[in-house]
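The form predicted alone is given below as one chain in structure tokens.
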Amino acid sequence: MKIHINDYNSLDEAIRSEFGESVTVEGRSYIGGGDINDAACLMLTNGEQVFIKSNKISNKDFFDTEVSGLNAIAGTNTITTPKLICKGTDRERGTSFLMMELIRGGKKIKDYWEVFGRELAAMHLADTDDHVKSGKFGFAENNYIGAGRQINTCKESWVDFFRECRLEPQFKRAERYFDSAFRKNIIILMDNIDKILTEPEKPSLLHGDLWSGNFITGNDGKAWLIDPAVYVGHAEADIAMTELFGGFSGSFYSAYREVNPTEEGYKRRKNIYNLYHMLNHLNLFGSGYLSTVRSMVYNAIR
């Protein structure tokens, strides 16, 4: 179920307008941690703390996605994302801003990760028909992956969808970074990425971009979804991009598992889902990953 939230011209309307006409902000406290978005809590005169994130108001449309995305993931009832308050532009201080819960954290229950794990998969096993236009794959709108754009056009073939939605974009982004011989290797791969992908029994939901830096601990002890990519594909690659950057904890996983079982293959296809995010960092962060993104295709095509 879509969760409508206000969006207002300025923040101090949006403050009036949420929290009683005599409200006002009476500090703010920055939160580091963000490479995008400005972030910071907000201390009201009411008593009351919110989470603000803000941006140029050129960028409003990062927090337009932002909303999609954690609408979508809250539709399905099966894991915890923040309270939507409102969401906004203001041209006095030449920001774009969207306002949630402030997640104070706290102590993790017990079995934190087998719950992650179980959430997580009962997710990817919602039902996805009302994320997209036609077809099976991608999402209502287009989005973005950190600071990228990201491609949902739909698609029936979630092969058809990853290699021309996810990879292709991607590669013609980094096109500067390639010689002659490497783009050869570049179409190797793409010509042959129906031998190495597969179509899944059923579309999943995705997060997106789901490592360690886009969940946390929430107010009930619980891990809560943050920072979402989302759209209808392949549950496994989600699941690729939790081992990118060191993996999980071993009963996540085992969880998960024991509700959405890993086809066979997995390991092989891993490599693929993952190139998508190394290409990403590539286009966002510079040359550092090309090494990285040309090992990742040498090994798929040997």
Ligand code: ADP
Given for the second form:
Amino acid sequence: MKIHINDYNSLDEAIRSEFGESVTVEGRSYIGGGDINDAACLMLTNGEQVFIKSNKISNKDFFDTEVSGLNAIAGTNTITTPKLICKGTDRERGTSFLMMELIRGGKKIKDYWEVFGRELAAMHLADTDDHVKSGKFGFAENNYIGAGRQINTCKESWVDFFRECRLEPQFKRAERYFDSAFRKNIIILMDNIDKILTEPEKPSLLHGDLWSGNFITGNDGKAWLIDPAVYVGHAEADIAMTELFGGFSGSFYSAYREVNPTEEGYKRRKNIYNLYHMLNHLNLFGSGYLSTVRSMVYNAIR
Ligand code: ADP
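Which structure goes with the form predicted together with the named molecule, now that we have seen the form predicted alone?
Then the entire complex follows, led off by the chain already shown.
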């Protein structure tokens, strides 16, 4: 299911077309907590409030790919994402933007974590054929992991995909941080990755960047997914990321595993999945992440 949203050349035009000819913005309150974009709640003259993310015009692709990702998740009919309104560029303000339903937050439902776990597992069990051009793993287009480019070239094998589309591009980007001894360890790791990773029983649509800042309590009190970096992969890569920075309750994991049990040997593979995110952090935020990357590589080849 692809939900089409309009793409405008100005924010004022977007608001007039979506909400009515006489409607304009009468207030804006900024929302913190994002990594890359400016986020705000827009108060409209018709009394409605909407959420808007904006960035430079040249970063419009962030929003085009975010729309594809949110559409892919919404299409599984398993877990809620905010309703998209429209996107576009605004030459006058020098911005690109994505507008969506405002999440006001609210009281969590009683079994919040269990429902979240079950809904994520259902998403991981959903059909993935629509999202890959060929083969089983990847996505119809490249997208972003934070501000980092994420390559989604489709492959028949998960292990090949993770080696060639996840680790390799990040290692290449980070080359300047590594001395020759460490480069040898990277080669050992890459040559032996098929002894660590395994093919999943079934490919899954992944959120792709599932840390605790990328789910939010929605207007129905349940966890909604935001800001994805979707692709089709091994479900355990999403679960690994939830464990990287924490913030997910134990009942989330037990409910998840009742629906989609963890395959044997996950603990060793988890380190490799999260190495991708730490390499991305190294490339985006600098050498503060180098020692973590080094110890993850050593642990993997030990
Ligand atoms: P970024 O792409 O910059 O990482 P996020 O998508 O994570 O931005 O969102 C930035 C901030 O806005 C976060 O605090 C997030 O919780 C909040 N947020 C995201 N989507 C909505 C929404 N639809 N309604 C209200 N707040 C939102």
